[in-house]
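There is one chain below, alone, in structure tokens, taken in the form predicted alone.
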Amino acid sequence: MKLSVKERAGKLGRTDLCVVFATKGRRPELPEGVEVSAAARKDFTAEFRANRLCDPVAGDAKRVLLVGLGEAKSADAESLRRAAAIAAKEAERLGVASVTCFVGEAVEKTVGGAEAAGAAVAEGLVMGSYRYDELKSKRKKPSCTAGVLLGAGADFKRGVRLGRILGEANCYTRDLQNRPGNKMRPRDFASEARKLARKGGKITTKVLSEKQMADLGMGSLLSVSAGSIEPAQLVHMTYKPKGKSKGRLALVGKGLTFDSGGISLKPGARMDEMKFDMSGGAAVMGVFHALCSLDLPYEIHGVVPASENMPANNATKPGDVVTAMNGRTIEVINTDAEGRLILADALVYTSTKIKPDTIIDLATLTGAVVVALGHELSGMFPTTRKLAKELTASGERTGELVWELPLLDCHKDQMKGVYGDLRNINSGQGNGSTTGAAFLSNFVGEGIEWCHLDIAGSAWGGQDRDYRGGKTGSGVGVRLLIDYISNKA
């Protein structure tokens, strides 16, 4: 959806659909010259997500859609984001070509100011109008392709620009997630990264082949792709700011383009969903999609180990021992715990070749995190209180919530091997998420601030939140990380 911004002062002008947001107990603030009937105002409760479509009795709008944000004391940017997504869906249902969203002064104040309001409405419109149909033989063109946002001042305009960038980056990430395994292979990750490098000039990309990875000693990563005809790829993207960098950050995303479980074969039911096992890598790509249009004062690296896990005569077997880039030996007890094997070498590569101040990795790592947190939160394992607070705050601002889980020395002890230094699963203890993070901690360089985000629940399958939810990918992580980096600056 193409977005434009106008000052809300003055008359509205002609529009097919004018959307107005309001909180409970407050009369909806309408554009100048626009009036709705007393019956419409009475019917509209302003409960969260409640909406009332009406024909105005005065003004240039053909129709007016009132959308509720709920109680003012609990309404926030997420409420407005969801309300804007509802508006996008209703505009499409009505078949209008464009939608105008009026954001009044009271709504701006309620959700945290003009910039926050502009960003939330823009994100909601863009993400709420998302559809994945690129593989359909007959595509239905969307009717509503433009949105006009009415607010006040430069802050609102700046917020709309940021919201559009982040909304589009989220949709880009979801496109990558939703593609099936035969359309999103390791080589396709590399291709997408090269496209991003050509997009704006702020990003450079290099891709390591299996031979180059072998020369670096990445036996853990390569053990996963051994049974696949698709060669693994290690994608390394770099963003450098215009001015002096305030520091060096690295984002590492698990890019398992399809996970059959390998020799430890998964059950057939819902195995098709294992195309989503690359969601961490997709999120990193989405961050760089946004960075093409942003100017942030950090040097930012994105590392995506992309691989496919398949059973074959030459596939890694349960009981095999492999050696990671840092020399640690790993007993592969279960080949379906493969994400940590590709992340291990990616983390060593990031620690030694990039030497960042902070590493954040994102991975659909464990089913255990779904048991612990469901589909609405990501599990967070930070090594510093500062990082924990920053990511938690970003999660609350973006609606991409995180929840801290423990990472203790006893969890690290549980990952010690019998025949090798480590083993890749902790059998019978039940704490799969914590021991997964504990395993990864062995491959992060000393002195580097680090956080592991387990997004196995939040990457897909969540409840309907108007702008995302259900069986398709959620694009989780992109807006969270951009908000974290922006506020860190």
Ligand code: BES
Second form
Amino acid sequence: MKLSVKERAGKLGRTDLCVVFATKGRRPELPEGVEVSAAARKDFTAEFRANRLCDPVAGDAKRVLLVGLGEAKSADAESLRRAAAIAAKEAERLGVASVTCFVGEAVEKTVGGAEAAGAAVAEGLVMGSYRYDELKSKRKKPSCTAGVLLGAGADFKRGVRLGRILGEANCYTRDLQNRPGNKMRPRDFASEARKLARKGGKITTKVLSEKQMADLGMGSLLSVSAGSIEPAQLVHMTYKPKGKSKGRLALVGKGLTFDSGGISLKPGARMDEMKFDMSGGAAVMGVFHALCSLDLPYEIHGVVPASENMPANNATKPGDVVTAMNGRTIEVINTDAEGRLILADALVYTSTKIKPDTIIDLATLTGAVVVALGHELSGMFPTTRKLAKELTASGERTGELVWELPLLDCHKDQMKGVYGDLRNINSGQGNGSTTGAAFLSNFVGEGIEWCHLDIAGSAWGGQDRDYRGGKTGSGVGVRLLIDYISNKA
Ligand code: BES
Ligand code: MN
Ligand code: ZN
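I would like to compare: after the form predicted alone, may I see the structure of the form predicted in complex with the ligand?
And the full complex, kicking off with our chain again.
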């Protein structure tokens, strides 16, 4: 959807559909000259997500859609994002070519200012009109391809621009996620990263081949791709700020394009969902998609170890011992605990070659985090209170909630090997997520601030939130991380 901004003061002009948002117990704010009937106002409860389509009794709008935000004290950016997504869906259902969203002063205040309001409506419209149909032989063209946002001032305009960039980056990540394993292979991560470098001008991309990874001693990562005909790729993207850099950040994303489990083969039921095992990598790509259009004062690196995990004659076997880039030896007890094996080398590479101040990794690492937190939250394992606070706040602002889980020595102890230094799964106890995070900690350089985000639950399968939800990819991580970087002290 193409978005444009107009000042809300003045006459509306001819529109097919004008959307108005309102909280409970308050007369909806309408554009100048537009009036809806008393009956319509009476029917409309402004209950969160409630909506009423009406034929206005005055003004140039053919239709007016009232969308509820609920109680003013509980309404926030997430409410407005969802309300805008409902508007986008309604516009599509009606078959109109464009939708005009009016953001009045009261609504603006309710969600925390003009910039936040502009961003929420833009995100809601863009993400709410997302659909994944590139693999259908007959595709229906979307009818509603334009959104006009009516608000006030430069802040609103800036918010709309940011919201559009973030919405589009989220949709890009969802496209990568939804693409099946035969269309989104490790080499496709490499070509997408090269495309981003051509698009932005601010981004450079380097891709390491299996030969280069072998030369660096990445025996852990290569043990995962061993059984696949598709060679692993290590994607490294770099964003340099225009002015002076305030620090160096690295984002590392698990790019496992299909996880069959390997020799420790997964059961057949829902194995198809393991095409989503690249969601961490897709989120990192999405952040760089957004960075093509943003100016942020940090040097930002994106590292995506991309591989398939397949059973084969030459696949890694349970019991095999492999050596990571930092010299640590790992007993591969279960070839299905492969995410940590590719991340191990990616984290050593990031720590030693990039030397960032902060590393955040995103991975669909464990089924156990879904048991612990469900699909609406990501598990967060921060090494500093500062990072915990910043990411928690970003989660609340973006609706991409995170919940802290511990990184403890007792869990690190559970990952000690018998034949090698480490083992890749813990035995006995079911604490798969904390031991997964503990395993990763062995590969992060001394003194680097780090946070592991386990997005196995949040990357797909969430509740319906109008702009996302359901079986398909959620694009989680992109808006969270851009918000984190933008608000970083
Ligand atoms: N990609 C999976 C984790 C996963 C499972 C994500 C279900 C989303 C939904 C990961 O590679 C894996 O297989 N983990 C195993 C680890 C186990 C063998 C220790 C798991 O969580 O079952
Ligand atoms: Mn696995
Ligand atoms: Zn996996």
